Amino acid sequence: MIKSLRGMNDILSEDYERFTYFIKIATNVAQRYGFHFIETPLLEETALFKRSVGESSDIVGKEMYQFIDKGDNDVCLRPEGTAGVVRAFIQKKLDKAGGIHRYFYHGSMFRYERPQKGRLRQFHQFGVESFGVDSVYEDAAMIMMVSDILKELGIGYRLQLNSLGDNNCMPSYRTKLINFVKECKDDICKDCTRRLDTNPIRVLDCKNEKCQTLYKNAPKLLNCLCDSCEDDFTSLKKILQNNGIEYEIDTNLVRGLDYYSKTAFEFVSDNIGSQSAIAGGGRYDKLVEFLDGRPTPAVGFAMGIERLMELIVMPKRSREGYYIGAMDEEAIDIVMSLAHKKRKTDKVIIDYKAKNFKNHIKNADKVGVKYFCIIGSNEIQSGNITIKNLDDKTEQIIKHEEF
């Protein structure tokens, strides 16, 4: 028997309901903030992610589904959404058009990592990207949007904040951090040794407990911010406080991708084990320019949908639609015709086999319809249809035309 590949799951029945409910809520919230849908290809040039996500990231170094296609192109399945949206933004010359451009997306991403609860090799993300707004108020709006989505889904969270500085303050901090890590270089893990040469700040994100213990006394970027970054971070905290958004500062929060600067944030849950991040993002003002576009301020976030599935509080399910059953073979054509007409306005489920009343109403109850409709020999002769409301148990008989 052929099975699905490890870490690549089917979405069926109840999971599908939760999945589509999430998309509906997140889409509605994003549209209320003035964002528009964008769809980018699943397959992109590998160079796009190497240049944007960064050679030092685990995604590029270990996890991409990368291959040479039949045209000898080096391609990969997208491991995250931001790079593709930025590529589309530049390719459509929107960076040269100026103005403000706001997008949301949802779809499959692919990373070859160890499958675990809420983390798969093919997974789904909902993300938002904003271009052209050089204001910490837009950073705050991103955080508020995530908060609104999680609250509408009934999901509790803790918000963690940090600032990654910019080109004015990062270089001096980078030097201080390198000097600190070199003093304990013999005791750090292989990943941290590699990152020390490629992107030293990423050592702070190491999940190795021994490394985390060593880095407790490492210099803090928040103590090294330039005046501009310090002012922005202070303003961000004030905006969140004024709008009732609670947060905590995490000086080791650096995000897993190389393109972030200034604001970085993560929403975490205490209900999904050690891998607690359920959404995250930040500002990436240099990425458009780095991918050969015009300098454009940008900020965004992404949410892993599978990580949220078990946390979603689904609304109470109400009955909807119609079930039409035939009690005699001669009634099946009538049922088919009535269903075809009724589907122009309503959800209709039919059974193509003639059954008795008891079996039909059992099926109708199982699929959760509100109205159970039946046609037997009496209804054929009279041109009627019998309708039972499964909520209030009332019953009526009406003409086909009235139905």
Second form
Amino acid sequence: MIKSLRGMNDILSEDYERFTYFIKIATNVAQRYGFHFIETPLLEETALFKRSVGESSDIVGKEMYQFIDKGDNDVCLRPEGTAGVVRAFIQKKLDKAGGIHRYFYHGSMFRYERPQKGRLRQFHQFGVESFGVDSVYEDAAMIMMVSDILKELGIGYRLQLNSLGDNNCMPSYRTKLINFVKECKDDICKDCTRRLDTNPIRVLDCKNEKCQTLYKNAPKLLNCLCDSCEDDFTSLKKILQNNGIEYEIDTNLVRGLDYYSKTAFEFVSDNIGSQSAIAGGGRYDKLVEFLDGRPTPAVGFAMGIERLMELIVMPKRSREGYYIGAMDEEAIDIVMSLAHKKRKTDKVIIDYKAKNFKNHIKNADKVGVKYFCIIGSNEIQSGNITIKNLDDKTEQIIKHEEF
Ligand code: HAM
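Given the form predicted on its own, corresponding form predicted in complex with histidyl-adenosine monophosphate (HAM):
Everything in the complex follows now, all chains and molecules, and the chain you saw is the first one.
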């Protein structure tokens, strides 16, 4: 038997209901914030992710589904959504047009990670990207949007917040950090030794306990921010406080993608095990320029749908639609015509075989319809149909033409 690949799941039945329910809620919230849908290809040039997510990141360095296609192009399945949206934004010359552009998207992302609970190789994200707003109010709006979506889904969370500085303050901080880590370089793990050359900031979220102990007294970026970054971070915290959004400051939150500056945030859940990040995002003011567009401030986030599906509190399902069953062979044609008519406006489930009342009502109950009708020789002769409401158990008799 051929099975799905490791870390790649089918979504069906109850899971599919959760999935579509999530998309519905998240889409509604994003539209309320003035965001528009965007769809970008699953396959992009590998160079796009190398330049944006960064060659030193685990995502690009270890986890890409990368191959040479039949036309000799170096391509890969997208590991995340931001890079493709930025490419589309520049390709459509929206950077040159100026103004504010806000997009949301959802779809499959691919990362060749070691699969475990909550960590897949093909997973789904819901994300938003906002271009053209440099105000920190937009950063706050992103966080509020995630919070609104999670609240509507009945999901509790902890919000972790950090500022990654900008081109003014980050370089001198980086030098300070490198000097600090070099002091203990004989004791740090292999990954951190590599990071020291490629992307020193990433040492801060090393999962190795020994490294974490060594870095306890490392210089904190939050203490080294320039005035503009400091002001923005202070404003952001104030806006969140004013709007009742609680947060924790995590000075080690650096995110796994290289394009961030200033605001970085992650939403975590304590109820899904070790893969606890349910959403993450931040500001990336340099990325549009870095991908050859006109300098454009930008901020966004993405949520991991599979992780959220574990946590969603589904609303009580209400009965909907009709079940029409035939009692005799000769009634099947009528059932089919009635269903065809009714399906213009309602959901209708039918069975192509004649059955007795007991079997039909059992089927109707199983598929969760609200109205139940059966057609037998009596109904054919009288031209009437009895419609039973399975919620309140009332009955109504109408003519076939009125159905
Ligand atoms: P990210 O933090 O890499 O950010 O991913 C966002 C979310 O996707 C995570 O918080 C997690 O819930 C989910 N996720 C990531 N990897 C996996 C996996 N292997 N299996 C299941 N779920 C996973 C980004 O992707 C950025 N593009 C977010 C962003 C948008 N920043 C600015 N705009």
